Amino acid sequence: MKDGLPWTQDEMMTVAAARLLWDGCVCFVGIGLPSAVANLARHLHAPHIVLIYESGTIGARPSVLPLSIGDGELAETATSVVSLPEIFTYWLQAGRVDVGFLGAAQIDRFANLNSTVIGAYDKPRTRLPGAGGAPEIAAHARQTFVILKQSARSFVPALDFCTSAGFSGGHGERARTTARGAGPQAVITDFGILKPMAGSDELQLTGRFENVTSQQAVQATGWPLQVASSLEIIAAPSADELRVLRDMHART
């Protein structure tokens, strides 16, 4: 509970994030908040979504959040364990994953996204985890999904590192490459949904949460945030959902 609300802000967009997937969905999940949301919609709303994770598993089914994609629940619970290339070859590039689930460090308004380097790359302040599959998800997957806390340190004007490409520059680059999905569709943050622009590309506020404002959204933004003109209000998270995600956490 935080400011007298029954749920937290890392609970509103979970929820939220999680009510984006549907029911026979197949998502390349990535491990973190995107694995706990898709495991929520799973438990919800979703009981027939196709889970991957890069270390080979379909169809996963964990009973508690998975550590990292080498955590032995994932092999345990899915219907299939194949090897990384097959994972990327005949399932990602062959355009059989509806959704890849991503998170990162950095993003731009273009939807570019850093998971590499704080800093400068030859002398970086931070390390982070790397590319990973992301690259590859962010190109292949039909659409791609973001979900991360905005700042002004998260949301810049230019990233330190560019991991995985989004739109790149946008006005229409992505699709003048050989990219083949059609790449960020959602950006799920602690103040609300982010999408895209028609023509410019450019990440817009199309939704935010009841509990705050959107000047609050703009002023967490490192570059002058566009709020769309017909503004979602996004409901709180129902007595079910809190009650399903938190028995998730509970039980890992």
Given for the second form:
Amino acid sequence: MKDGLPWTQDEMMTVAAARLLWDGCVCFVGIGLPSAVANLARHLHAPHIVLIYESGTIGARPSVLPLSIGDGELAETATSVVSLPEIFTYWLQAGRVDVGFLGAAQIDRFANLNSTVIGAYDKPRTRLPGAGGAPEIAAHARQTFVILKQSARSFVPALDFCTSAGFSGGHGERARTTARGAGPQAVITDFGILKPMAGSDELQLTGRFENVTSQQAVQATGWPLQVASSLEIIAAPSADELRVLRDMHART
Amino acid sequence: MKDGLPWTQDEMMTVAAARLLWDGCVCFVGIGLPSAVANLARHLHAPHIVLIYESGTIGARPSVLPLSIGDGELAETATSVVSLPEIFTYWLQAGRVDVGFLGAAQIDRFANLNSTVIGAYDKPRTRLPGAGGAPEIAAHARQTFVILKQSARSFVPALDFCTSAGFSGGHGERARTTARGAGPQAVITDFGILKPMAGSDELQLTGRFENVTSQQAVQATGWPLQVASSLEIIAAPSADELRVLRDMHART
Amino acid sequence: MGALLSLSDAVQRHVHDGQRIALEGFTHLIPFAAAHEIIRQQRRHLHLIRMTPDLIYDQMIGMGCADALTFSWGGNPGVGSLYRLRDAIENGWPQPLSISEHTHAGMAAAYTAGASGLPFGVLRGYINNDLTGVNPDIKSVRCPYTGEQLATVPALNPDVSIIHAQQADRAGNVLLRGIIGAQKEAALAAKCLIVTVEEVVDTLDAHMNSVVLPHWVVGAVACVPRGAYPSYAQGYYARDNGFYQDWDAIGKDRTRFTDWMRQKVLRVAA
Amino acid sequence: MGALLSLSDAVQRHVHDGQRIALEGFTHLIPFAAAHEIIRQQRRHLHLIRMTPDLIYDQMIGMGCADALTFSWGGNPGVGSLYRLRDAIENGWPQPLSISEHTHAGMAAAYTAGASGLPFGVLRGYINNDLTGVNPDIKSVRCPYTGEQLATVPALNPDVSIIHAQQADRAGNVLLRGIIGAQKEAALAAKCLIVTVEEVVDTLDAHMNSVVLPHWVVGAVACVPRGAYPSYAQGYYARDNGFYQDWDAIGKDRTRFTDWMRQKVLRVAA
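Could you output the structure for the form predicted in complex with its partner chain, given that the previous block was the form predicted on its own?
Zooming out: every chain and molecule, the one shown earlier first.
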């Protein structure tokens, strides 16, 4: 636990992201934090949230957090199990997903994401897993939430590779593409929440967790991060939120 | 029964067509004569024939002849029931069908078929049911068999409408299209069997039933029908063939 | 989403004059009860969409609900003609009917594109086929790899699709069993989906890979036992093949048709 | 078709050096046993195709079976990196690996086109995405109706696809249950299909709308209980999540990897 506080920044991120989800929303989730976030919301204020995993499970209600997106419990608890091509055509591309969760190794000021390589593509310094479902989630979910710890290494002035377009060059460029969704509407970090500014589409710190300063967030960003004039202070996880989150992890 | 013979020309057609099917062949069948033919073959010499109905049933083994191509017994006895879009993509268009059966209201000398209208399309004298699955069966089955009673009204010099291409203008025109299958390899009528001639692709009478003359077949054709120099005489239905066919109809 | 309504309310609320609507079901699970309710509520100027118009659209067309029809095979399966459809096309009775005619493979591709959020579907089809001359919707694209020319159809996205299914649960999830035709595609291609079901149950009789439409894509569910009759519902009742044969005589004659509709449809409450 | 063979005979007969092969299974039903047999039979110069290379291709790549890889997500799910894959790409060990990289949606469209007998698949994808700059296979077509530019991918048609399934019956019909990924598409896109199964039964535990591949599209069936381990087979055994975590340390080190493969794969009879 960071700074001797009774909760970790990971827990704070998870809770802050879960609060953004509403009951009944249709959520396309990957493994790791996104899955934890969506399931936490389901156990808290959003019992009717619909979880879609790209493995083909629609409406899964796992009691423990899956390690892989294709765990048996997802299939056993789903309303419907369909093929993977169907997930990407009839469900994602058709615009039926309210919220898509994305992670990445790098993000730029317009919320474009790199999960492919660090260094040159042909001679990578670090080869990352790659695109998976992310580029089309980024395009077609009605909105996306990005979850990513903030550091000058991950919040970069220029991506080494653009895997998933956010607002591309900003200033309405995304709206002129054939991407259907509104794009990244929140980036949840271990310092707070960034949102795109109207007009420029550039990310701005709009909320900070109560145990960090906006100055710390700016220092952890590889570009001159704008801070909203009215900065929201995001409340620490409640006892209830922490209990449910920890129970969920303990069961897993 | 025609001419006082112990079997009808309908029965002769059905039996003659069934003899063309081999054990294990994958057969795309419609309702009516094609379904009777394929099921007769299954009960006679081709127990492992695979019947695909466009309703989505693969490997159906109905005990009675279905009235519609979507009867419940087809689903109950099938190896697999899939969606109709899948039938036309993964199964037919992919080239997995050995034999497609087609009927029509009109056929021309290159085995092109009309099942759409008699008269002008915009002001039809008779509006027929239309294309259904036929045009793509005609294109993608490895070969097609056409079953159609012969008369000057149905065997015409020029179609009112081309619903399903056979050999189009003949002389190799089909082979120059993107149609995958070899096209109509046999037309079974109530007089005998017509097959395309190498080179011209024009239909030729290659076999006649033993109770008709080739002259009768020529007279029942709206174009100057070629007759093969070595005309096969097609044997009358055997007692066994007739018994199985009549049992099948009696059960239905 | 997925509100449980009476059929009458569902049609009242969601089906409006002039819409493009698809009542799908390939031989099996044809939503006859819903069609009859639309006829009773006298919807007009509909653009009907359906692979096989079948008796269900023969009735709607004969009762004057439709201005236009998109279809791919318009017969009485295993029996013969649809005389009301023919009368509309051949003689403009009770009113002219404009048609947009496809092949099954083309309609299937168009529904699939509609369900997939794509503007068009691609198929190797309509080869040397006169339909391309009478239906301007059939176009082509060139494969960027092989140079091959392939046929295209515009996506079908009905304003309303109506299907019949075996079961809904109380949340509004819907289970289809048996021959499913292009219903899933028609359902997901629509702006609004209405489902009639044989029964509403606590728990669907589904297994892991069953065909289930989740409640949040369903606009309204109406419980209508025998709602597919004279078509059938696998596990509930069989197709009334006799009625399909009887329809030949009923549908052939304008007066007999009108009398039948008056007695068997108009005078029946939903 | 659908001959019941030993796994060793099936690989011997159907898998050859230099082929394009796909061993599919999305998290579930990954055909590990078949991969191990290919490693034992020392196939070389394969072009491996798989959405998620997973441990199965990490092992094949590390053992020198592959010259090329077509894929869309190359990590150890929920754990981290595939170090053998990375070592091949970053350092050319044990040999260089050329890659053709896609998104999941692109791979799915490519398999679907392959299964459908179409030369290409269409999707609204790869939008403002650098993959289009490094993968010349990603092209576009213009919608003939709306003018919209859409991405295309060339059809994937592997020489051989290998999948694992729960059951085959004695005729060679194959049943898959649970999460089915893109296996049906990969299976039907292939020139030759090999299936390993948990058990061969008299009658498949199937219902009407189960995912069943008929015997006449199956080139060979091999009965290999636990053939998906450390992946899983719904209804038979669970995923060994612990092994996926252990693999992180095994796969990270060339020597430890080679030792592990020698002991656990090479010295084991099929």
